[in-house]
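Listed next as structure tokens is one chain, alone, in the form predicted alone.
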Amino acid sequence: MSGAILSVNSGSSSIKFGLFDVVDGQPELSARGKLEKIGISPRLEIRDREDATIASREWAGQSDLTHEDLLENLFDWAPDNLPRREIAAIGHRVVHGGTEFTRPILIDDDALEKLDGLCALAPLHQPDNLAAIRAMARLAPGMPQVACFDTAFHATMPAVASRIALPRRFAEQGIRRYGFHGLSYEYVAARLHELDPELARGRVIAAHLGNGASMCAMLDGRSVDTTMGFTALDGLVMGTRCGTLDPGVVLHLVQHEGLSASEAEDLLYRESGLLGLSASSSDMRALHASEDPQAVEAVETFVWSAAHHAAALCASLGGLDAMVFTAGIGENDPLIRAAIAARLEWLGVVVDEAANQRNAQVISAPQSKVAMLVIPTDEESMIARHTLSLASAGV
């Protein structure tokens, strides 16, 4: 396929992309760039593949663009701001694929229906996503545009760890757990195992540790269990998310302090967490900075949740081999490694503080039971490589 690929992955607050040029076959990246703080002062930043930055703007005090403008905006300074590039297909990242949407698709009005229909199950990502569908589409029509779910990569799950205790009507109306963060998971495990193939075969867990926090067990390289479940509100704390929670904290808010369900939901996925722990910041540099006792609590909570969780999934996996972090925090924080590290102890794990101070690849001693490692994601090439597989074949 002659052209690039644009690799789209829009938040809430911002739009992350990729450039990449088709070279003997497979994508090779040219350009990233993120458009930030949108709903606030929208900002844009684009880097070349050596990371020097190679284009800026802002657009001050304008916190009323929304996603299509911004994007529209983009379309129309870029030919003249940036060398030239023919686009021949373009992917995006969609948070939620239900039961029906298992690999990345070619998007159609078809699909894209279905997919409004599943925003009430990723009310924070999905509608982005979605709002970035449609521009792009009115921007460029007839582009060739795929989608590339978070969902998908956790469709390997035994229906053990998929399956939620409730009636089962409930079980055929969709409820059940689905996992996300399933491209990173994607990236991780292939890129594992173009390090280490053997390792790879072997009991992994991937633990994907950002503003938006999750864990993976993978056993060669397959997902068999993942701590977010029919929401991204489950499983590890998160910058501003819960985590796993007892259903009658939500009963009690509703019934005893009066809550709506709006209210609720905005408590759970906007206001806890880091956030609601430390009173200040979701922000781990921040929390990491300040001498507040809230903030130190918030930073504990965090390790304790991350280090119970990853032993439930030693459980699903009957041992562990490897641990990789990635993402924000896995890639960038020492301390919250060494922390999740020391309280993993008892299955062997020896952490080599250099190599954790330094951010090395392999940050395990030789003589620990359990590899340790570090391996940055990148969801945007992971979506440009399914992009460019569907486009070429045209299904």
Contents of the next structure:
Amino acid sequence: MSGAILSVNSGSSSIKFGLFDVVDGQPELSARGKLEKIGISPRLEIRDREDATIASREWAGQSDLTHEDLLENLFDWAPDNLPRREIAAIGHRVVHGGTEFTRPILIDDDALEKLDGLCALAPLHQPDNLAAIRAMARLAPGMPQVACFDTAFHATMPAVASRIALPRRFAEQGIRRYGFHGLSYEYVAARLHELDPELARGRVIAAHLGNGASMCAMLDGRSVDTTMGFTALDGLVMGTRCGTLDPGVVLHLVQHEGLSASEAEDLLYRESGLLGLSASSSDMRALHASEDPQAVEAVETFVWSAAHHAAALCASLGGLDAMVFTAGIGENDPLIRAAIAARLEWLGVVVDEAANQRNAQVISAPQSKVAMLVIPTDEESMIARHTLSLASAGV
Ligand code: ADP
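How about the form predicted in complex with adenosine-5'-diphosphate, since we already have the form predicted alone?
Now the full complex is given, and it begins with the chain already shown.
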């Protein structure tokens, strides 16, 4: 296929994108960009593959600009301001594929309608993902568009790991554990396989620790369990999400505090986690910099939660050969990695302090029974690979 691939990751307040040339049949990054602060004061930054800024722009104070307005602006502006590239196909991250879409698909009207039907299962992400697809369809009619699902990687989970112990009729309505961050895990699994095929065939926990955080238990590179469930709220303590929570707490808040459904949604998705516990920030760097005991407790709880879930995933794997850290915190934060590893010492984990400090690829000591690695994730490149293979096959 000739022409470039654009991969789009559209969220509630930001749109990340990557532009990939096709070299020897493989996508190769040429530029990455981010439209952020959508709904507040949008701005755009584009960087080349050496991470040097090649373009930036601001729409100061223009809080009324929608995702579609900004994509349209970008489309009109790019040809005069960026090296011209003919785009051949666009790939999108779509959070929820439900039970039907367990691999990437070429989007048509029928698929888009089905994906619309899944908005209720991921109200905070799915509508923005689909808005970008619709905007691109209007801006570039006839352009092949591919949807890559965050749930798809977990389609290999055994039934026992996806079941929720409610009356059966709820499973028929799609209430089950799906898991998310699948594009990140797929990338990490592929990269681990390149680095150490034997380790990749073993029992591996990948820890995606960013604003959203989860872990995936992989056997031979396939998901067998994960910490997020029906929604991206479950599992680890996150930046602003509470993670695993006794459902009795929600009942209590509704019955005794008069919380409405939308107040509960705000509380659990946007006001909890590190932000809720510290009462100051959802950002791990800010918490490390603070001496406030509440910030210290927030970090302590994050680490406890991560180690707790890692231990549970060991039960699904029957032991552990390797643990891989990825995403903002996982890739850059030696303190958090060391603290999680310390709580997993009983598994035979030994970290090499110097390697950990410099975010090396292998951070375990030679005598460690579990290999500990840092692998930077790249969801946009995973989207580009899927998009290239589907668009070239024309299926
Ligand atoms: P998102 O889920 O929004 O993509 P990221 O993967 O960018 O999130 O992760 C954001 C988190 O990573 C924040 O808590 C941020 O503080 C943390 N982070 C990023 N860089 C560093 C760093 N150098 N040291 C510690 N934490 C970092």
